[in-house]
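Single chain ahead, by itself, as structure tokens, in the form predicted on its own.
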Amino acid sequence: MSVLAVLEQSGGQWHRTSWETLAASQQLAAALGQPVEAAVIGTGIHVLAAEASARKLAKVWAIEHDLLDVYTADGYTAALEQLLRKAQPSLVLFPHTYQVRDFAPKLATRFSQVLVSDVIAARSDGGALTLVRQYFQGKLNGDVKVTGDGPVFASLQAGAWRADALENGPTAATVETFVPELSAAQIRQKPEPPFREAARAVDLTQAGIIVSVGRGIKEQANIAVVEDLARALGAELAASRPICDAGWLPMERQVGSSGQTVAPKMYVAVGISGAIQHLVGMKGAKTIVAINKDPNAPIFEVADYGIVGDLFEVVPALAEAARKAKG
């Protein structure tokens, strides 16, 4: 028994977020007392598994077949459900991106298991695993436990796991190639073009530093405070839903439960009260610091630091420092 997770790699590159699934699956894997293996699917990946070996894992599987080189649900869920009926993990993890969205639910089906989707955490109940979800856009946090006979199936929100809490091992972990028995009749589907999530001016998600406004702000024209600040900072300008929503900025650059989720390693949010809903896009932050005039909003009581003041005093003296600090 182990907790298998299953990376996504596109054109030999990673997803963004299958680093992140790893962190997850060594951490539960700890857990739960078993080890922990990774898997990568397509043609010519082993610079990619021998990337992944370097992590504290017990096994790499690099799965190999030249119907692989450019994704199918077909050609993924018949390579990785043999594989999984070879390695029998007891838990298997993918990040939640559109690609697994497209074949997972499938592959958990060919055990007789459904995919619990989108978790935003996972613990050991007595050795028990128990998922949780988030229902009606981030208001309530529901508890999920699979039973029956087969691996649990699993794909892990963006930033809900930080990637640099992820353990590189002693020692490089075995790779091993698995070749699935693939036929080109099995793969009923054409390949199109790579779905993209958005024609963004910006990924928020690559942001280092984000500076995110709110209603705080009062009107457009004074959303260039903000944006000095940003500069000053070297960071991405975002938004909550209220500022998008009226066209003040572009949808591009909100953060929340019905924009983008990110995980910078700062988050200035300026203005913004702390509903749920934007606070499930940034909860991954590793710093958050607030500035809000209302010493009782509730985005005091996630942030790091807090700075009780009016915004339009507080920023510019930010920026300045920022920009003395940079010599």
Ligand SMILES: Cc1cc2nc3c(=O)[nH]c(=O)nc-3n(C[C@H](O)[C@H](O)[C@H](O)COP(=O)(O)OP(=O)(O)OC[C@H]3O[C@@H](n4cnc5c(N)ncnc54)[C@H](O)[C@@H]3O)c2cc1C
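In this text, rigid core is short for the largest set of C-alphas that superpose within 1.5 Å between two forms. Because the structure is a prediction, the values reported are computed rather than measured. Residue numbers count along the first chain shown, from 1. What changes on going to the form predicted together with the ligand:
- Taking the rigid core as fixed, one finds a CA shift for Val315 of 2 Å or more between these two forms.
- Core-superposed comparison between these two forms: the CA of Trp248 exceeds or equals a 2 Å shift.
- Core-superposed comparison between these two forms: the CA of Gln277 exceeds or equals a 2 Å shift.
With the form predicted on its own in hand, show me what the form predicted together with the ligand looks like.
Only a single chain is listed, so you will not see partners or other molecules.
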């Protein structure tokens, strides 16, 4: 029995949330009284495996195969299934990345299990594990219990565990190479290289102040209200995804997991609920202001200052007060 952390890399680069997952694994393994193991998947990954082995853990599995050079759902699932049957962990943890969303549910199904996805907290009461995840885009939390024979599978929300809590080991852990049996024929997805749509004309990462607008704005014509506040504050205008999807603002102004990640000295979220995919893009801002009519909107969980009210009244008043304050 062990806690296995499945770390994510691509092209020899770690996904930054891999270390959060390993830190969580160390903490949960201690609570469960089990050793921690980690798995790295790819081709020519011994350098990464060696790097992981410096952490406090019992073993690093280097899952090596030419067919694992680029990610495919079929390849990763087959390789990890074989490793899990050999290593027999009680708990398998992943970072909740887009890639993990793509294959981990399939892997869990092979063990008649369910992936508990996007977990924000976990606790062990005498060995019984409770996993906490969000429902209704963060408006409610739920405590989840997993039964069944196979290992428990969970993916962890970015930022829910801190990578700086990671402990290093006294000596390097063993690295064991695991070569799964794979054939090209069993990998049905044929991926092409990643690409970006177009060069970004707007670099939001350089902005000192950002005013960001969400679906609370209701109509494209209303964007002008928020634009005026941005002007009054000397801010760049940004948006949540639905605003860019609707074409009300260009894609390059989208903040969040599929848009830009920003850390300005002030971020003003107007009519944005605060779904995790938005929060990951802006919660590093020094000061966060939220304007929302719903006092329970998840955005207030990260906001330093807030006004609960109708943005169509609040935003013009703010613009006026800002102009006055700046003189």
